[in-house]
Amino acid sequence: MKAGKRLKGVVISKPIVYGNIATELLSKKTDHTHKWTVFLRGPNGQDISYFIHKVEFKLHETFVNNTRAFKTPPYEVTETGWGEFEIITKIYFPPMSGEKPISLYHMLKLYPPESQSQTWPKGKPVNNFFYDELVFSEPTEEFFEALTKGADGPEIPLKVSGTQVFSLESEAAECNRLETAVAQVTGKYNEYKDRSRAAEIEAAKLRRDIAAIEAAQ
């Protein structure tokens, strides 16, 4: 299908969450140690199929049919295994959008952080989530209409709850942390700048003194 007219100067973004959840198998009948699910979804668990045509998950080559494709949600793959590896999530958009596919990369995570491995409760899931935004610059008229009319409810939750680790609340907290860090770095920079200026003044004075001594000899 040929893409339609594009809307000049228009930019629209859609938030997504991707990654994996892994749980240790307490009863191991094979060498597999974990059950895991890799997924793509909306941050609020909402339907995102109105702007997605197909999702492909590329697993390790040792898996049978290691490329799994889904044209309808839920966009997820559940498997068992023992090793961590890179997963490629490829997102295709409707033909009328004229958009090229986008690939996301992340490492399948099965084990908790090393600092918590000794105290991690048995059976507690390991969550490995990533937040991103798909940005569409100058979308076609038809795709823009789909993007703006398809959303059902808030796209980003107000507060963190359950497995929804990304929210407007956490975003605001992260912004505050970044602002604090920038202020601290700026303060240190100005401090070192003042020290450098003082050192330059002192060095210039020493050069003058040395020049005066040499001239008097």
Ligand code: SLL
The other form holds:
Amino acid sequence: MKAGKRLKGVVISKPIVYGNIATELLSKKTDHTHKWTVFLRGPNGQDISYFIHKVEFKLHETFVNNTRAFKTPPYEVTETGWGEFEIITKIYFPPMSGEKPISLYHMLKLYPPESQSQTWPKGKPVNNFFYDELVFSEPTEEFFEALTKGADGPEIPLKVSGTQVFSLESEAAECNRLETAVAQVTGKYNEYKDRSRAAEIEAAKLRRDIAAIEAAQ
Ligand code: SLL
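How about the form predicted in complex with this ligand, since we already have the form predicted on its own?
All chains and molecules follow, beginning with the one already shown.
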């Protein structure tokens, strides 16, 4: 194995889930209104540390020591606070990977969606999670080894359960929804195309009629 040699044509992607969960503080001793946790993890809750060197969460500058770094899981920060802001999660990969760090931008959510704010049960957590994939294009041989050896079991769970809100099942349902939408759009497109053709034929006929009338005058 030659250090740093990249594997041509090889692409490996690793699923991740990141985001935050927040609960309202019911007894407010300070101006802090919520307790929240921002995290990065595998969609199945599985270990992702075998291809990660370090994770940094950059919080709003109103927080003490606002950059929090973790070399081992869990990659998460729990805090209390009073406001929503953007958190930058910077993922560093092992030096032998030659990969640049990746930054994820996440809006910390403390409040339920506007449309549900009236009916939201007191104390019910607010979730704002995202599924994403880290894509490694032409990894180094050493990183390839690490990426493929470390995986423990399926990377996305089959079914939705508890906090595992992304699953193969939900992915398939999403694909179905997209296919239905594409079919609807294609149907509408064809319908308009037919109508537009009919209108063009009609317009051509009218132009001919007008020319004939003009010629007859
Ligand atoms: C806002 N633009 O005004 C945002 C900023 C900052 C939130 C939100 C600090 C907590 C602490 C905290 O919650 N900052 O004092 O430790 O809503």
